[in-house]
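Encoded as structure tokens, the following chain is the form predicted on its own, with no partner shown.
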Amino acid sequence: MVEAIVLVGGRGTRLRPLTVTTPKPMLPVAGVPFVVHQLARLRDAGVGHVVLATSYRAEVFEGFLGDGSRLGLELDYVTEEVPLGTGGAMRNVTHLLRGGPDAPVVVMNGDVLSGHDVGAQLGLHAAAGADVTLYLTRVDDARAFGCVPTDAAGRVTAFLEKMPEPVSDQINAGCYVFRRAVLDAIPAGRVVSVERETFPGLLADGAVVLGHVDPAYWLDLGTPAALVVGSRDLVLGRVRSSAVPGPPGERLVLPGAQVAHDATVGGGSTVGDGAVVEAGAVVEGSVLQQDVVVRRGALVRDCVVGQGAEVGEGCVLSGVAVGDGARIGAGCELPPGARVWVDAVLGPHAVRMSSDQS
């Protein structure tokens, strides 16, 4: 059985206002939490057993996922009392790993969209026999996020750190194939990072670390404008997941939600269980999770509003992320990049001309 990782505890602050209530890779994209999509690439390139290393809101996870079964897996589940980094928070979950010293262990950051074969990278992993196989992508500009060159033969040169000018166009982007060794060997108990001090330490002491460059769809999750575009592909279908409960279309309308005949939702949106869009109101390319409510004639376009929400008659939301429970009154008008804070009521024709306003 293949035995996989998912690194689920950060706190998400990037994304306030929608995680206040719910962990980052709970928070729905396509009609169901983001780490549903993440379990279902993992069973469908062979996977069979994933330990989650959570740490923020843990209760959150297994209240949902339970034991994996509905979705084909085994899951396990390990809290992190305190932040171990991510080398850290691999290593503290090792001790309900199965496999032998010699198995492939897939381990994914909680917070990345992708598109790429899972399968492929356990294959050159395997081929190679590997200590590590990293999956990387190619981006336009490599400064924010630091460069993993490779040699003709595809092993990794080097782990550079964010610089004025990079010297490679590929990235690390989020998903490692590691040899179950290699993770028992890191340090327990204390802050590690793999990428400044594990993977360092594996190319000082001449170990077979691979890059397995991928150039299908990649996209980090971390603000709410991304959530929203990756919600989007989903359900448009520019990326595929097996976990999107519907056919890739316009727009996801999931059983139980209400949207009024004359009603406009598309562009990828989607519309959660119990919520309902009224008529004459256009909702474009968003994500509005459960019961929330789209008053008569409002404009939505491009937002995430978040469980239980309200948008008054006549509003209109560009580019705005909402917070569960928050009530935004008729006629209001929030420029892109506002964020309105959970349970907030925002009065009727109140007007926000800059997102520190929300």
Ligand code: GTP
The other form holds:
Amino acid sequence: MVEAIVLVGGRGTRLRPLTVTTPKPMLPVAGVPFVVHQLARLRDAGVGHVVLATSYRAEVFEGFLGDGSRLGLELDYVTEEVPLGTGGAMRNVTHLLRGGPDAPVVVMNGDVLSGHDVGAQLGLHAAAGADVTLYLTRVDDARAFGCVPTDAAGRVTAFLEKMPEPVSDQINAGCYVFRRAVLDAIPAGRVVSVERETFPGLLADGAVVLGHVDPAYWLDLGTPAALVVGSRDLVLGRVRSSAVPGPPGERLVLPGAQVAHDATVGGGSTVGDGAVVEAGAVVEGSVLQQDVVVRRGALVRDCVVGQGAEVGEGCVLSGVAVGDGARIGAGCELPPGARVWVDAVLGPHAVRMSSDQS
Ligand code: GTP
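To test you: the structure above is the form predicted on its own. What is the structure of the form predicted in complex with the ligand?
Everything in the complex follows now, all chains and molecules, and the chain you saw is the first one.
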């Protein structure tokens, strides 16, 4: 049985206020917490046992996922009292792995949405007898990422931090296959970054570090805008996940949601359980979490609206992240990038876009 570790301990600061109450991997994306898509993907690739490396709001994971049997997986949880970084988190869970020193262990960052072929990555790793095989993706502008160039044989030649003039368009896409003994060799009990410490150290020691370049869909769900795009692409079927609770289409309306017959919901929007979209409202390319209310005639485009929040009558919201329980009064207009804090109350017409922003 192949094993995996999923790193889900980050604070998700770029996703505030959505992550104030819910850790990033547990935010709903196309109808289920994001980590459920990753777990389904691992299961579909033949993984049977997964250890979740938690830290921030650790209790939320086990409360929802339990022992994993509903997903056809065996799940274990380890909680870091103090976050140990990506490498430290991996080392901190190795005592729960069951395979021998040469067994492959898949490690996934808890915020990567991809359509890449995990089975092919495992196959390459096994065939080459590699120490680590990294999933790499190509991007148009690598300046914001660490570059990972490879040679003609696919061996990684360097790990280069963000640079103004990147030497390669290949970046670390956040899913690795490790030989188990490599994880065991990471120093225990302290903060370790795999990207900055473990991988460069392996190269310096002459370890076999391979790149598996896969051109499939890839997205880092680190910001509200990316979360909206990822959810939309899953609903529309641009990237497939067996965990989406419905067929691909213009919208995903969960059982228990109510959408007025003359409201318009489309563009890959999700309407969560218990949510209400009233008459004449338009919801486009957005994520409405559980129990959200969108009042009559409001327009919600490219937004994430947190649990139990209310968007008042005639509001216009575009590219906005609304925290859980917030109340946005009638007639407010909020521009792209606005973030409404958890439980905030904006009075009717309290915020209007100036004409040059509209
Ligand atoms: P930002 O604060 O918005 O950068 O998000 P983040 O905290 O999730 O950090 P980042 O996106 O760099 O993390 C990449 C992945 O590693 C995410 O899935 C995190 O949950 C996970 N991660 C980062 N640091 C730790 C850690 O110290 N412990 C554990 N267990 N996971 C971590």
